[in-house]
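Next up is one chain by itself, shown in structure tokens, the form predicted on its own.
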Amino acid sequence: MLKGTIKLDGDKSLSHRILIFGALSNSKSTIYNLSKSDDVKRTINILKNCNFKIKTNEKFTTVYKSKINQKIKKFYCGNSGTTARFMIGFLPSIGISGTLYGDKSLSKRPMKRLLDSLLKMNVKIKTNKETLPIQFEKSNINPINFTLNHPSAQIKSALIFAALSSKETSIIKDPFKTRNHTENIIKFLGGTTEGYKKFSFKGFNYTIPGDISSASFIIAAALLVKGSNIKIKNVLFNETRTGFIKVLQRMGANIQLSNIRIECFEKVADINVQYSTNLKSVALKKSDILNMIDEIPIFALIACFAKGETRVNHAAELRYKESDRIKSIVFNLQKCGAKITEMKEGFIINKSKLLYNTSIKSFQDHRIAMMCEILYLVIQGGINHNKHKIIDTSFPDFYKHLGSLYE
């Protein structure tokens, strides 16, 4: 069983970000639990490369500019798409040219609807691939008048990192309600997010919340073997990323949320879970898959234990994904002997009786390969020994956290 209390590395999708701004504010930032996945390492490297200066001991990091100085001309984005999304808007408007690229996941994953707005915006890209590698030169930005035909977090964050280094306006509409971290930044640091353009800050201090999507698998785990009851504190909990939690509470999942606050602009909370029997299927809506698309791995593994009929369907965005994540996810559940069955945009689960089987495979995907190490514990009754490296990509301490609650 589980048992205990536990707290997590900041979100990622905040820590790029944060990042980002720190080395845009005019003086010293001082960043507390800070992502130490080697996602959010691929977006310091390049930002030291651009003479951003960054310091990280184990309290907090600090980011302060410099005169921007390019050290290199080729920046390594691993497989972070991420660092590569944002970077594409980034560099380029801060007078910086070179090419991005990235290993041989993230070099398969599209860039064409970004590159397409980017291209709007005067971004001058010189390569003709929809994938990386992708070369760029130092930019003026023209303002854009654009509205979102993709639920992209990513596209919508860096076309508005490229609209900052602009003195003209540029509208940015988000229809699909994504992740609005970039805006509620923005906010904190006392610009306006009804237009984007250059405004002044100065360096700010900035604690980033725990991980909600590392969070996920702990809470998986805690549902499914028996006796479990555990506490995650001080997790994100912004709206747009608790489909998740939501749709797990419709299924009869016995989790509670306490100290509910906000805190730079950003929901928080304290995550309490407890072994939960009799969960019920649930047919996931578009809106739910929105908000819960990173976590649909283990979502996926908890619904091979609930009574019923489980659908998954409007998530294509996973055929694009680190791998291809429906595949990935009927591949692996079926080894083990889950009745699923794969769809065009999902899959359909049905109430399983799995086994452990040592076929399965991560697809060097680190949320599968986390999704796997879920599945061992619950089947096996204990930890693999086998670590998988490439779920440092996101959660370097997933071990380690699971050591400490595992009884």
Ligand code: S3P
Second form
Amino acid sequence: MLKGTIKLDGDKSLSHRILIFGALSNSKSTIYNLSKSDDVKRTINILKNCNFKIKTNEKFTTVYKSKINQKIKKFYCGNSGTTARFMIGFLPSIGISGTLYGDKSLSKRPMKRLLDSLLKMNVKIKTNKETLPIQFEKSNINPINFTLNHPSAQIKSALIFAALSSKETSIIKDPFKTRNHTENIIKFLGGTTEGYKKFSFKGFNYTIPGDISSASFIIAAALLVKGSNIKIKNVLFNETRTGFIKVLQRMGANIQLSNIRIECFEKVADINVQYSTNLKSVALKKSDILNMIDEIPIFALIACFAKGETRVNHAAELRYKESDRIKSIVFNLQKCGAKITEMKEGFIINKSKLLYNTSIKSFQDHRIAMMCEILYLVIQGGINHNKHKIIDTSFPDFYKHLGSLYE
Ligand code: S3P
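Mind sharing the form predicted in complex with the named molecule? What's above is the form predicted on its own.
What follows is the whole complex; the chain from before opens it.
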């Protein structure tokens, strides 16, 4: 069973964003609880390569602006889609030229839908390609009046970062209500989100709440392993990220929230989770899916234990993540005997008796790897000794926390 209380490193989405705002601020900023994930390290390295000063010690990270001096022309984004997309908007707008490239998986992910809007803002993209590597030149940004046509917070934020370099106002509307951390940070810094334009702000102190997407794997383990009772303190509880928790509560999961408060314009809560029998399937709305898009792999595993039929639909975006997550979820759960059927934009799951199968695989996708590890824990008992390095992409302390809670 899992027992005890933990705190997690800062949310990855917030970490990327706050580093960029630290780089834009007029003086030194101090960030507490920054994510230690490989993805966030990619963002840090790129900013350092542009001569921003970033220093990390055990307690905090400091960021300060200095004269941009581009030593490196090629910027490596690793596996991080967020780094790649943010940097395509951010770097040219602050006067940097170069090439962004990534690992094998990132090099297959779609960039065109972002590039089309950036071209309208006069971002000079030199390669006419739909994927990385992408070459760009420093650019004078034109304002834009744009309504998102894909439900992507990465696209929205890349456009906002570009817009923040212009003296003229851009209007960027998000009818999908994707995650709004970039907007919340702008408000925290005294700016406005009615329209986006250059604004000046001093260095700041910011504490990043725990990563709710990382928390979802620990929550799943506690729900499914008999006798468990855990608490995760200081977790980010922004409404655009809580689909997973809200849906699980509707399914009858024993999850309680406490100490709910607002810090730096973000909602934060402590989450208590107990072993839950009698989970039942519920109907999922489009907005539920959007608000739990990164949690769908681990949600699919939980759905195998819920009475009735669970339909995940309107989730076509899953095909463009670190792997084609619809395929990789269906492949692994089917191998373990799940009654799961693939659909074009999702899948259908019926309550199943799962048996562990050693031929399941991570598809080199961190969230699929963690789903497989929780599957191992729930079915086999204990923690798998063959550790998946790819998990460091988002949650380097995954095994440490599971180990400390499992008894
Ligand atoms: C993210 C947005 C989402 C999410 C990703 C992080 C962000 O991607 O899946 O893990 O930090 O803005 P999309 O913008 O592609 O939907």
